[in-house]
Every structure is written in C-alpha cells, then in structure tokens.
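The form predicted on its own is given below as one chain in structure tokens.
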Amino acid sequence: MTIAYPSNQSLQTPLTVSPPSGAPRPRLTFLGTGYLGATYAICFAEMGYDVLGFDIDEAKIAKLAAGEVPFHEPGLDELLRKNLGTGRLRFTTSYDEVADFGDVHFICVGTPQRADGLAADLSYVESAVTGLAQRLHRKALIVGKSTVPVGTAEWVEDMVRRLSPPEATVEVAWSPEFLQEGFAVEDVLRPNRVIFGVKSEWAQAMLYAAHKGVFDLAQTEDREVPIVVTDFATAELVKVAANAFLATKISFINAMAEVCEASGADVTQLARAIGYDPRIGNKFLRAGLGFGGACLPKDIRAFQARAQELGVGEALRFLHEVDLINIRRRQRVVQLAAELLERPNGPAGPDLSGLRIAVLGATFKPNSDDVRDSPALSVAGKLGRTGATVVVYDPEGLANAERELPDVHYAKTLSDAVSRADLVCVLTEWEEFRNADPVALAELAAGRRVIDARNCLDQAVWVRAGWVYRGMGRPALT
C-alpha cells in the first residue's frame, strides 16, 4: 500500500513501540561508511537521532571521527563536524559496540560487479550481517539499504535466524536507498518517497520511528513523503528497477543521437520537443557521454544476471543493448577526435601521435569526486592510447583519477589544461567548464577545436569565439 503523510495533518503510525534499548527515540547504526552510509549517518544525526557508523577500515572511521569526510559531496563535512560536536553521532571499528548501541541497524555496504561476471558480489552484505547478527543480545532491526538482487533479504533474514540468539528475536527489513551524488544531503532530508519492505506490524512500527525526523522536517516545510509498505521482494527491486529505467532513457537519447548524427538532425531539439510530452518528461534526456557511476553501470547487469537465474532472462534481455549503446558514446568520442584532428581512423583505432588533448572532466558526474566507472576518465585513456599527449583537469576528481588512470598528464587549473592543446574535450558538464569565456580560452589553446560531450556548452557562443565546435548528435554550426 502507499501511505502518504500530508504534512499539514497529525502523522500516525499504525503501531506505537518503544525502541528496545529503552532510548526515547530508536538508537540508529549504519554499518559501511562509504559515500552510502557516511551521508546516512550524518544527515540522521542532524534530524536528532543518536547516531553510531561502523566500519572494517580503521583509516576510514579515523577520518570521520576527526571531522574529515573521505568523498567529496556538497555540504556534508559541515554537518559532520557540527554533529560530531553535539555528541549525537560517533563512529567505531567495533561490532560490539554496534550490537550494544543500536535499535535498528541499517546495512549499507557495497555490492560491486563480481570479477567473474555480471551479478553482484555480496560478501559484503555477508560480512557485515555475520558480525552482527551473533552479537545481538536483545531485539533489533537488521534493514537493508544496500542496493541487491531480488531475494537477499530473505537470505539475510535466514542468516540472522541462524546466527543470532533466539532470544533477541531480530527481525529484518529492507529500505532501499535513492541518492544522488552531488544532491545526496537533500535527498536524505527531503526524500521524495521511503519504501519499507516488512514482514510485521513491529517492523514497521520502527522503520517509521527511525524516519519520524524525515516526516517531522517534511511537516514544518508542508511537504509529503509518500510511504509504500511493501514486502521483501517488491522493495528490493524498487531500486534496480528504478535504475534501469533511467539507464534506458539515458541510452534510448543516445540511440536518438547516433540517428542524429546520421541524417544531420539534432537531438538536443529533438530531446526537448519529446521532453514537452508530459508522459516522456524532460529529465535524463540529455544526449551525451552517457551514464557511469558506482549505480546504474553494475545495478543494470547485476538485474540481467539475477533474471537469468529466475529464468526470466529474456525479459530483461533490453538491458543488454542499453548497456552497449552507453558504451559506445564513449568510442565515439575518440572518433570525433581524429575527425577534427584530420586524423584516419584505422581498423586499430586513429593514430593522434604528436598532438595534446585537454580533457576537462574525469568524474563521472559534476558535484562529485566520484570516478568508478566514469565515461570521463574512460575516453580520457582511450585517446591517451592513440598516441597524443592528454591533459586532465576536474575541480574535485584529481587524486581519484590519478590512482585510477595514472598514465596520462594531470593540470591543477583549467588554464594549463587548456594551453597549447590540438583539441579540447568537455566530458563532464561541470559548472566551470559551462560558464567557461571560450574568447579567453581560444587565446591559450594551439588549435580552436572542442567536442562538447555533455551538450553543456553553448554551441553558437563557442563558434563565435572562433572555435570548431562539435557536439553529440548535433549538426556542425558554421
């Protein structure tokens, strides 16, 4: 069912339970403090709640702890270091600690691409519900947020059963989580909907009371946030199925674009004159360098394995294509170098030897230091394998980068990126490199060529500026 708590009204639960530890309010702990469970916490702990994060990596918590967050994201280490400061969130190495401190335990750890093919790897889940699971001594709720195949809540609940003591009878629940890198603190306060996958009243009595602070914000600003209670299965394909979908809108403007580029169309127009239909809508329907990220990239072929295993595959088969239309854009843009490079490109690809290459961008988003699996930094290796010298420069990726790709040349300002290049190339749509004065540009760089990979320059501006500007799906502009 979906509840939705107007917050102009009373908001109730169908069930009132008082947090096991005794506490006023339920006690909350976030086991994994990646980019997932760090922004948890800390945002919790700015709505009230005593806030615990658990991590295996002692240089991770240290950082934490100290005020420091590892991953770069808008507002967060202010509210780190405020609510360190009120003594509501802490952080440890200790699962012992973990199982005497929480009420409801919230597992939000990685599950990556397995090395041997497409499904995901869940040691992680697995670890983490082992160490607690057998120090639990008193009731609790185990919930997921980590995004899974399809069936792993019952596998945690039958893990739990198996080594938790009967008599803290804890029960499991799944929540899967909706951030965006980059808007991630919004999107913890203000969510636009919280699933709650439950098997008991009790469950979800305290899933609500652990997210009371999410509905007592939305009630001061006049907002709702839609609940769906739902079971296990449901609410964890919420996340994947979500996912897939804006990978194929993503992929389906890119498909649009390579027709572009064929028959001289252009598929920013033709993006917004389909956006204007409201059953379409506008949003991810920017043709470009594609998706990349932590998510949608393995999210999408760990939802393919999992169908083959259900013997639904063919359902799911799409998914395939989507996924090789991403990778081509990556491609693409090397081709479109060599083109403007007047450069052949050969059976092994164009040979650009001689020639530098500024590559702005190497996350794989803006407002991010996020480069896992990012577009950007993928094309920025092909083109260094072509033989030209390639520059990088991003406002906030660089040490990431380097670790990454550390075969190709890094600048620290946009300037030195830019100067002397053959060729400029726009791979992440940072606002830096939008609002860019291409006149002043034009004067350091060798050659007056960009490719806009993220259709986020304006076309006209750049060619007025004296620029060969090239786009994807877009007409040539003389």
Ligand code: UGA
Contents of the next structure:
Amino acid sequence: MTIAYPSNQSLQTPLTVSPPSGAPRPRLTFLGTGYLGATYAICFAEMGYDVLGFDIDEAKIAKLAAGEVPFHEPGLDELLRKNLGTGRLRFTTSYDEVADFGDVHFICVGTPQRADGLAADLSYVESAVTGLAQRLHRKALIVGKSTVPVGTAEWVEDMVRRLSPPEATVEVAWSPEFLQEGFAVEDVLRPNRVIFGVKSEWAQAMLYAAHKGVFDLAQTEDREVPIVVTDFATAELVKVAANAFLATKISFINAMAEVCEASGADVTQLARAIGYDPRIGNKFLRAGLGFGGACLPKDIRAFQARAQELGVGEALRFLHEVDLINIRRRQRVVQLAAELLERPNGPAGPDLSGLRIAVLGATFKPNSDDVRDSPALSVAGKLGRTGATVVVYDPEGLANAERELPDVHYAKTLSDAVSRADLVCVLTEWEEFRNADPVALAELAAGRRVIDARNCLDQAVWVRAGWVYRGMGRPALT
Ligand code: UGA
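Other form of same protein, the form predicted in complex with this ligand, not the form predicted on its own:
Every chain and every other molecule in the complex is listed next, the one we just looked at coming first.
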C-alpha cells in the first residue's frame, strides 16, 4: 500500500488532527542532539514549530542552549541563535519535560556498529524509548528517525505498548532521514522525499502535520516534496537500501580505478563519460579514497548482519565486497607514498622513517568536523606506522582528529603542514586545498611530490609548478 502523492494534493486521510497537547500545531521533540537531532530540532523551529531538543549529555545541551552548535555544520549556528531568540526552540536533559511537552517525539539517537560484530547497537534507541514511554501520560506519536535494522519499529512499538499507560494509546511511526553532513540544513528544509512508515490514519495525519512546514515551504518555492506512505519494514529498509546503493556506487567507481591503475586508463574521464548516461548519472561517482563517516560503512555492515538473521545473507554478500574495495583504497595511498618516496614496499609495509609527510584533511569529507571512520585519518595513522613524521592539517576537524589519533603531529595552518614535507597527501577535498597555490607550496616543501587521494586538484597546474603528481586511478602525467 505504497502511495506517493505530491505535497500540494489533498491527502486521502483527514488532515485536521488536533495535537493531543491542545496546541494549534503539533509540538515536536527530538531525542538525541547529535548531527541529526540537533539539525532537525533547529530547522523545524525555523519552520515555525515549537521544539524541544533532548539529550542525556548535559554539556551538549548547555552548549546548544547557549547558542553554540557542538559540531561544524554550515549555516546551523545562525539558525540556532535566531530560533533560540524567538523562544520556539529550547533544550533539556529531562525526560519528564519532553513527555509533558511533545505531541510528536522524534528518536534521533545514534545506532553505531556493535563492538562484538557487524550489527547495529540499538541500546541508545532502547534507552530513549524507555525513558520517554514510561513518562507519557497522554496520546503522542513516537517517530523513529535513527537508521535501524528492519524489524526495529515493531520492537519499539512493543516496548511502547508495555511501558506507556494503555489509556494514552501512544502510537509509533518510522520516518527515516537522508541528510548529508555539510548540506544538512538544506536537506532538512528541502528534502527530496519524505517517508511515512505508519499503521494508522491518525499517525499518518499527525506525521503530515509535523511536516507541514516542509510542504508549505516547498509550495512557496513552487516545488513538490514526494511523500511515500508505507509500512514499518519498508520505511526502515528505504534508508539502509539508499545508503547501500550509494556505497555500492562509490565502490564501483573505485573498483574501476583499480582497473584503470592496472591498464593505464583515467578513472576521472571514465566516470565523466559513463555519468552522461542519465540511467547512471554523474553523482557519487568520484573515485578516490572511498567512503567513511558514521553512516555508510556501519550501515552496509549492519544491513549484512540483519540479512543473515533473516536468512537472506546471500542477497547482500556483494556488500562485503563493497566494503573490501573501499578499505583497499586506503592502503593504496601508502603504496603510492612508498613508490613516490622510492622506498621498497616490504611484507610489513614500507619503511618511511626519516621522511616528513604532510597530510591535508582529517575529516571524512569537507564542510564537516566529523572524523568518525574517516578514510583520511585512517591513512594518516597508516603513514604514521611506516615510521614517517606525519603532520596533519584540517580546516575544521583538528580538535576531533587529535582526540581520535593522538600519535601523529598536527599543524595549525596549511603552510605549517607543508613546510619541509617530503610528500604532500591531500586526503579530504576541502576547498582550501583545491584552491591552494602549488607554486607557493612548492617553495615550502622539501620535496615536490603530491598524492591527490580525492582527485580534486588540477593535475596540469600542479605538474607545471614542478610537482610529481599521483591521483587515484589516473596515469601519471609528466
Ligand atoms: C550519507 C548519505 O549520503 C545520506 O543520504 C544519509 O542520510 C547519511 O549518510 C546518513 O545515513 O545519515 P554522509 O555520511 O553525510 O551522508 O556523507 P556522504 O555525502 O554520503 O559521503 C560519504 C562518504 O563517501 C564520504 O567519505 C565521501 O567522501 C565519500 N564519497 C562520496 C566518495 O568517496 N565519492 C563520492 O562520489 C561521493
């Protein structure tokens, strides 16, 4: 029963549900104020909702309440301060306050990879739902946004049924999110689709009312936001399937990069050429160091683990290969470094002791300070283990990187990192690196060797400035 309809068409279900709190618009809470929940809380306040953000982390909540976003996301600081000022946005560490305030409660907590295997750790979901459900005293809708294994929504519904008072008839829905770090504000205000996994017309209408700001904004801009109304299992799968597809697309082009390396072809031209086919498309076809972050890597692993449990492990066996291709790219940079520095690549890896390597980029992608499962940081660690002196610079991720990988050196500026370096490795495609002047950097470096692990530099310009350049999946230009 999947129906898709544009935002400006009338719903099949009654649109006019009254929020149980008696407020004219549903009052929204977001449990978990990490990258996901904080962005949602702030953006929904911006759309005019009364919003309460919740986290068990007191320091995080104190920062947010003081107008400081605890992570780097372009545009979010301004929106936070603006909406705190309107009084529509507040933050708390009290479950009681959340239960008293909200009509629709969004669960936005993390679901990291479990320490003992590939599966997702659902303990944060469990504690958020438990903490909330037992304090609810009137009807409400609990909506899962966290990325979860299929079947979790049913489990949450069972928990809610057991813990909340029966007369409150609390309901559950699932509505996955698709925001990308670095573009999170835009992705929340202007999503390319919304998914409603629901079991009742009340839940569907309530979820619609909770997203009406998104549809109204779309209407003023003459856009449509497709809604897919579906069951719990499909809604949960939409998210993991989308991330599995994106990861597969990246690993596909990185597999092509391996073939290009062996055959002398250029993967950047190959990607451009196949991307012109609208059935393939040119997005997410950038070969390089592969995917990282808190989502794609752990999501494809948890998806495989869940498929195994469901007895369809074979169907997702290719995701194991996707993971392996992705991880292989990291070692390729070390191999290239050894080649460029003319040190033999022995069975225990190359010995690069006595050499200085500038690592440009620590975050898993630009415009973020997130270093979780960052390919750049992983390579910095590997280079450090070759005996080289590794000096890392990142425009936003230094504090997180230093905590995560304390045993390399960190520089405060790009120039400091490159000074006296025998090799420069560009591992995250920050604009600052793409626009850097290779002539000026050549004056600072001890050796003019550069590995462009994100294929983001202008090869010809760097070569003209005297650098020996190596990209990923590209022939060496002389
Ligand atoms: C990803 C998805 O893109 C979002 O839709 C999803 O909502 C989110 O995960 C999530 O599950 O919450 P994000 O982790 O912010 O978003 O990052 P992406 O933009 O997808 O990039 C992931 C990694 O792939 C980065 O390390 C990036 O450098 C790499 N990548 C991306 C490539 O190597 N090549 C490409 O062509 C594109």
